[in-house]
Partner chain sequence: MIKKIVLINSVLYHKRTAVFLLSLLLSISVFVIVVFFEEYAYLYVPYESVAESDFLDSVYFIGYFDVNRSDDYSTHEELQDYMNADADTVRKEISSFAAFDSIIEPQKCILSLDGKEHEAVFYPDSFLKRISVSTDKGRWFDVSAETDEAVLVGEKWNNRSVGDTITFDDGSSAVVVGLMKGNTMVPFFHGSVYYAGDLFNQADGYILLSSPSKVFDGKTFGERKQYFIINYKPDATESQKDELSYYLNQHGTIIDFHTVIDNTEEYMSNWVSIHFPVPTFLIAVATVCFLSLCTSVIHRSVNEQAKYMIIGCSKKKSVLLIIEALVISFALPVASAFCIAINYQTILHLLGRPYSRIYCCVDSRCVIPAVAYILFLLACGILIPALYYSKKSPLGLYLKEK
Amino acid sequence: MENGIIRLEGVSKKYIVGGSDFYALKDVNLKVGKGEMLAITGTSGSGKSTLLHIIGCLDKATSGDCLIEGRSVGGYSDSELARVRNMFFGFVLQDFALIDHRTALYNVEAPMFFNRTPAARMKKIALAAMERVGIADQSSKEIVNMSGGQKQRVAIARAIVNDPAVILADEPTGNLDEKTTNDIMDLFCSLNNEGKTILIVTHDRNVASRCKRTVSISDGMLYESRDKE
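In the form predicted together with its partner chain, give the structure of the chain above, and only that chain.
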């Protein structure tokens, strides 16, 4: 993993809260290799989501550099960043970020609206992704009428529909029971076995333990935990 698929160099994120500076991330350095499965742990408010957003080009670092496949995204234009989000990353965010009053199928098709996938093929591709996460039978259900675990799967199907290199998951098992958590983790493991790089933010020690590597954040600072095995 010489250069890593993702590399953060001295990344800081500053917010101005009540007139004074607040650092959500402080001088974070991180290197993620291709095909890695990485858990990011930390207490609530420690900066895990912020880190994931910066890696995923959803947010910009205040200082420092974020490199994707060796190229700094600092100089990317808005549409280049959008393209990276569309093709390179798949997101499973903490609140799922699904479009509520639309069907599961619409949500899974949505990433293909923003690339060159022919409109006629979108449904087939989306259904294949839903099949993969075991939710194809729910495709015509509206998101508002779905359970947490179902939404989670829809979010994962949406994340993989464009066949991205990296999946970023923020608390993907947050409110799920143990059985469902295990199913979801099985899914991530199998995706990882197919060569996808996976970053999972989690509170759950069991979830973290299924990842090959764990880093933890505390007060915006990143600590490398021991490599497993």
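Okay, that's the form predicted together with its partner chain, but what's the structure of the form predicted alone?
Here you get just the chain by itself.
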């Protein structure tokens, strides 16, 4: 794994709750190799989503360091952080985080608004991403009229539209039935086989079992795990 595409060194995240210190993360060390498919497991409130947010530059650690391709995010400017969030990472969330009364195509195009992709190319790129996840025929449908599985495919298309190096998924199957969960995991595995690095936060053991490696969090502390045979 060498130095890893992502590396956390002694990362802690502290909040003040009722006048006392509360640690969502405690001295976490983690190395993620390029092309890995990693599950991060733990009960509700264990710190797994906090960990994902720090990795994805959505939140900052109280102490310790997060490095992306060997560079500390502490040295990034605000504009560099915004670019990393938009181009290096693709995000997939449990509640989809889509714009309900806009079309699927508009939602997939949304990340390209921020990197000034020419309008003439935007639709072509978005439709290609939708084709990749099997939802191109739904491009003109409004999100509010789509099923949970369709919404999550739109969310994954949106996550890959800028060809990110890393996909971060926070409970991406939490609102889906078993069949749809398996379909979505098949899609993640296919993307991983194409070289995408994928981190999935989940409480579902079946989802975790589909990943190549698993780490677990309990009370903010990270425990290494297993590698898939």
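C-alpha atoms forming the largest set that superposes within 1.5 Å between two forms make up the rigid core. Everything quoted here is computed from the prediction, not taken from an experiment. Numbering follows the first chain given and starts at 1.
- After superposition on the rigid core, the Cα atom of residue 112 is displaced by less than 2 Å between these two forms.
- The Cα shift for residue 147 between these two forms, taken after rigid core superposition, is 2 angstroms or larger.
- Here residue 71 does not count as shifted, since its C-alpha moves by less than 2 Å between these two forms after the core is aligned.
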